[in-house]
Amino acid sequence: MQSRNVKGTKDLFGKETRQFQFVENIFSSIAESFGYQEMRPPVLEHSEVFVRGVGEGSDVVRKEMYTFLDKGERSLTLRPEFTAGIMRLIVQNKLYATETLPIKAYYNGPVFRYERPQLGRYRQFNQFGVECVGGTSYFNDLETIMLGYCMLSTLGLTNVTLKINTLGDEASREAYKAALKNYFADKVEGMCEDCKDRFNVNPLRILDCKVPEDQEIVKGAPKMSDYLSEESKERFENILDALTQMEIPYEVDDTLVRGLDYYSETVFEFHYTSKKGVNYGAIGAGGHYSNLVKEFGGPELEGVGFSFGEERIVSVLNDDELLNELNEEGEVEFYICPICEEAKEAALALSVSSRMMGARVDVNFEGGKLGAMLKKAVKKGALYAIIIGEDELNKNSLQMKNLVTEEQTELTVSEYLDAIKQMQEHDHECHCHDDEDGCEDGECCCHHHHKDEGDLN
């Protein structure tokens, strides 16, 4: 019997792996520029971590968790999201007492939810997200939204729609829940089974219903804005004013409540429709929470965070053709071809020196005719083939063949390594633009050294 991957999971290899690495590297770099450091909670947690953290009223806990008993009859769960695990980590390790507040953490890895596979959504998928724990100012909410918006903008995504709402403080939410129960009391019997459950557990969840007929009923429901305390109203207005000043476009969505029970005050989603017209809905989302740390036995610390579904991000980038250059990049830059047995040891030594200078190098140790080796080099997307034979060994030299122009040049090993050094300096990222930031030939304002385009030699 041929083995196949589990439904709702996806193998990643080749250029797809590079695409995920590209997104993760950009997200990590930007998060660190905002003062965040990586945390890595385990994939497996005691089930109560998610029941307490995510909330029994959420669809994640009620229907989507992968939960099982281990050999010790303990209930364990594959993480369906990161936030609860991060809170458990902070409390268990008493980071609230040993670290400077707010604690700023970012994370990246697989999560597991038993749901219907659909566009950009799998039962095992990857999340990148952040948590800022221990700050009370609305500026923490604001900066977190800015961080997410910055990440998407840096990837080249334009026309991102930020949808935002407030769930208010605890008093505001309790007053609003009472109003919702009163509104839906004589309507819920005609709604879906999920809404009937939500009515008793958490009526806020009804606002998130995706059934078209129920959505029509939801349109007439009371609005959260009518039940906000003065403090929550002022907090939300301050955030909206600041978003306007920073020219971050947004839409206030009164029905936005998010699918997890721990949120309070600000909640938000980043929505996107690709240039191909594919509506991906929310490609990232998050919000503020007030009681999560306390729920896990820690002090009363507020927090805010968000996460991106990496599969959706990568899919959007491909739709908008923003990964074309990355997709065209070869597996290696240099493919070394020793054309005699004696040259293999020299080829190995040369590959080590090249890699230590930052080059991506592969070596053909299998032998064969040079033509066959060059075909392999082209298939791997190499820019240059490095050819070493008896003559080259005797002269401590090599032949470097440009696989695009087919120009071939003889270089000493020292000249070759100098050429690699020049290539790495040239490829080093520069954030300046000659016409905008006063960069001229040579050293520029960001201390990168600009070189002319061209061959290594």
Second form
Amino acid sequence: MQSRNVKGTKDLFGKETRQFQFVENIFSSIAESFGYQEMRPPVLEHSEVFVRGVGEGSDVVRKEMYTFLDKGERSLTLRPEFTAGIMRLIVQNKLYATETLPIKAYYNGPVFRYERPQLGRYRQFNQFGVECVGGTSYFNDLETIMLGYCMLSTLGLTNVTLKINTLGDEASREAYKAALKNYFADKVEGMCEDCKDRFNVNPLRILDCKVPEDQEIVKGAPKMSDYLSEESKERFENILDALTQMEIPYEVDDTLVRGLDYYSETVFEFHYTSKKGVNYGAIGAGGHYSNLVKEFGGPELEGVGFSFGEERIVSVLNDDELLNELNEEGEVEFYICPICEEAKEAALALSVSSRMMGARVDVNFEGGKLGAMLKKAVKKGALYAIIIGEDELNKNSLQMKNLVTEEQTELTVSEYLDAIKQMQEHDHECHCHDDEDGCEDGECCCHHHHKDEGDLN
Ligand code: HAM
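Could you present the same protein in the form predicted in complex with ligand HAM, rather than the form predicted on its own shown above?
What follows is the whole complex; the chain from before opens it.
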């Protein structure tokens, strides 16, 4: 019996699942505050969706896809990314005809790539991303970058480097590719196997080579900026000016070309080095695309988007100790201990009323000694144990024991429910903008996202 998980995949449980949920909840609420709605395309698509969408010149399509024939001999692929599937969804459902443009979609789920597993690199990993499709202004690129930046700062990630570049429009790119072919023609023989391959399929990708000797050769290569059309140049300058105005720090990186084929004009990546000095590389990346919707048989609509790698985000949050509060939170707040058989029904009823009010509650139906039950309550991280015995049953009351101070109070059921109500109200109050209780810049104790500019700084 094979009883181990597949190489490059990961079991998520316990605290780690909560960490993913925490990140996903913050990302979705921020995306919604920017006017995005969730889309859930299937994990399985016809292989052409990616071969056409992601591009035959990309490593993802050529080497990394999980593609197989199903029992009906159809070639299917486990999605290696979301963008192409979202375009297929938009075109198939003709959303461009029924929705107000631009269509703004966010998504979240597993993607699959056959890559060599290593730190921050899996074969099944989770992406959270957005696509803004059908706008015409470069402001959509800007707003998208701002959204990504805002998501990362809300999580408390302060050491983000935004790397940005332009690939220009199609004509600029073709002229540049020709210049690169010319430059590398007599050098490529001495370069790595991947570069030889890239020379034929997509010479832009040679710029991305990580082999030190090849990087030396790349240094002398022609620059994209010398091949940009006036429009592309102006568009990029406008974007950089606006980023400066909005105080979003960036680094122009003219070797940033991205691994997927569909990009034109702006491309960007969010890089992160944790406080301990671990370089996680790109924790998220994206860019602008002009032809994708049309390639799927839709109208000529441009789009822009990005995806975050959730495993990498959760790792940097742990490394930078930004999840301590969440990690310390117990599995439940209340642990109800009926200490006789007769009290179990009352305990169940009480748990339901408490849960309906939003409290996180567990009940011990297994019986046993009170001491053992209290130990379980502590292990679950509960703040209070609620004890019900014969006496309490007769009086319609309960004992509420604070597990930190060990203080115990007898309350009637309705007093207890009032106390829960107050606690829940307190938990949902936000003190971020109170002077006394105020949080540090960009951090919010209630994890609410606030739409004012303060969040960006
Ligand atoms: P990508 O750069 O291929 O872009 O992936 C986005 C992010 O997914 C990366 O920045 C990285 O954080 C994470 N990632 C990639 N591969 C792995 C892996 N093997 N293990 C763990 N994490 C990984 C896209 O997927 C585009 N669809 C982004 C986009 C959206 N462009 C426009 N719209």
